[in-house]
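This document opens with one chain alone, in structure tokens, the form predicted on its own.
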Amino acid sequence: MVSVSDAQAIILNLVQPLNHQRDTEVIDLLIANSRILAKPVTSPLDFPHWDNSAMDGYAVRYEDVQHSSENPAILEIVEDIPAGYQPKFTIQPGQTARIFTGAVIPAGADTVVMQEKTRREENRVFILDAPKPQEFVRHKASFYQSGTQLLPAGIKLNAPEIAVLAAAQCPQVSVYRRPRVAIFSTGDELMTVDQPLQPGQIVDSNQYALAALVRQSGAEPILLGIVKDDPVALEKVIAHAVAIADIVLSSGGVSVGDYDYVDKILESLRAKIHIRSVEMRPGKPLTVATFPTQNFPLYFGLPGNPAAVLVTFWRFVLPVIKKLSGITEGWESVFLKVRSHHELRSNGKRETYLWGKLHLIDGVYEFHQADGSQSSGNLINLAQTNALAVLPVGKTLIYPQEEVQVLQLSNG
């Protein structure tokens, strides 16, 4: 049995990110949200494209208005310049142009006076306060210079990045393909959601939970259904999953019972088993293996109990999917130190994860443990979980208002 930190190190060292040449695709920008950029982007455009005004006001020559605080300057208005209009006049001494936010600065002008510091009378304007030199002028290429890197590879494309690409006139973008994650559940007792339950039978909720988590992480789930406790059928499904996926997730069948066949089948398929159990609760029975095939898939044999499935996914599988996806940073788990609202208990023998919610109380985050049993078989009180409190080995009690480390959960 390995420690949680050792297990994390072993697992992440096994992950090879997607290849930036082989594992990419070109997609329309409108459907690129949450995808990972595969190639750096440059643009032939400067940002701003030209000198423009950051304020509604008047485009002036600074030397004409620099003493306006003591003696207001009076300037002749030669034209109005709205956004999208190309100025026709060069500003001469004693002249100005009415200008609006985003409009092109006319030749001859070098400063903008905001309209609140002026008074207009017909075609003349009184400058009532001296501006700073070049005030409210956004200079060409001051945000970005054409030909340099606009966005680096390995970042997630969210709304700001997509807006940048749109402004740079990139209608299509090269992204990494979505990692493929095969999912199946094992057990004679498992039924689908539409089957009537007989005594001793339960619904396979794990496959639904894992599919949702995989989608939230930006990967593509491949659902392979329920596999009965039959070594022949299980070997067939595992071999198929390994051939088509980057990651394989099975739930159940990895403990030491008479019907737990997963580890033996992995060995028969020439898999190398790196982890068989982890010093954590819930989630002790965890198998991690790799196969000597071209796509080198990573196999996770997750526990069967629903809370253990979710905890082990959040703790180990989610960072793997993120690292595999090609993202260069932000794939590590996020831990916070917060205040505990409740008394938290553990037997101290294994690193223990308690599920619940983070609440912001008077500007400070508090962890509220979920009501009811923290049994690994209790699926019901997992609803609305957004954090896991972590009690290290040897820690048996955390008092209310005492600091506790939590694993913050998100939608990927």
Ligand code: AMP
The other form holds:
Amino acid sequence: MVSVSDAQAIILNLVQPLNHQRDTEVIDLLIANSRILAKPVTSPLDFPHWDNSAMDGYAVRYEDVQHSSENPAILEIVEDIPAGYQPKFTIQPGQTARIFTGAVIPAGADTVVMQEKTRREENRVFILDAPKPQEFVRHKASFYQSGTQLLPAGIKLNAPEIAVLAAAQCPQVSVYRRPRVAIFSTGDELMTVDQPLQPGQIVDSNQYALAALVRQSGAEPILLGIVKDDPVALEKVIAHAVAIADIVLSSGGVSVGDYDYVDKILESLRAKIHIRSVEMRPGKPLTVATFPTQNFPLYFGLPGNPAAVLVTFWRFVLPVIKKLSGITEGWESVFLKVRSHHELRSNGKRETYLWGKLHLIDGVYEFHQADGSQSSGNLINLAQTNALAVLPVGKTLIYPQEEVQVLQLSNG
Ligand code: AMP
Ligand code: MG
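Taking the form predicted on its own as the starting point, write out the structure of the form predicted together with adenosine monophosphate.
Let us now look at the entire complex, which starts with that chain.
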């Protein structure tokens, strides 16, 4: 049995990110939200493209207006320059142009005086206050210089990055393909959601949970259904799954019961088993294996208990999907230190994960353990979970208001 931190290190070491040449696709920018950029982007455009005004006001020559606080300058207005308009005149001594936010600074001018510091009289304007040299001018290339790197590869494309790519006239982008995750459930007792249940039978909820988790992680779930506790059927499905996916997630059948065949089948298929059980609760029976095939799939034999499936996914599988996805940083789980609302208990023998909710109280997060049983077979009170409190080995009690580490889950 390995510790949770050793298990995480072993597992992350087994994963190589997708290939930045082979494993990419070109997609429309409009559907690129949450995808991972596969190639660095450079632009032939400067940002700003030209010197432009940060204010509504007047484009002036600084030397004409530098003494305006004592002695207002009076300038002749030669043209109006709204946004989108190309100036026609060069500003000569004693001249100015009316200018609006985002509009091109005309030749000759070097400074903008905001309109609140002026008084207009027909074709003339009085400058009532001296500006600073170059005030309110956004200089060409001051935000970004053409030809340099605009965005690096390996970042997630969210609204700001998508806006940058749009401004740089990139209607299509090269992104990593979604990691493929095959999912199946094992157990003679399992039925699909639409089948009537006989005594002893339950619905295969793990397949639904895993499909949702995988999709939310940005990967593509491939659902392979329910497999009976039958070595022949299991071997067939496992062989198929590892041939088509980057990651395989099975649930159930990895414990020490008479009908738990998964590990034996993995061995018969020449898989290398790296982990068989982890010192955690829930989630002790956890098999992690690799196959010596070209796509080097990573196999997770997750426990069958519904709570254990969710907890082991959040703790171990999610970082793997992130690393595989091509994103260059931020794979590891994020832990916060917060106050616990309730007393939290563990038997201290294994690292214990208790599910519940982070509430914001006066701007500070507080962990509220879910009401009801924290049994790994209890699925019902997992609803609305957004954090797991972690009690390390040896820690049996956290008092109310005491600090506890939590794994924050992104459910958004
Ligand atoms: P196992 O690890 O196969 O011994 O399963 C442990 C427990 O989890 C048993 O009570 C199973 O009935 C339950 N279980 C296994 N697979 C699933 C599933 N796909 N959905 C819901 N519960 C399951
Ligand atoms: Mg089973």
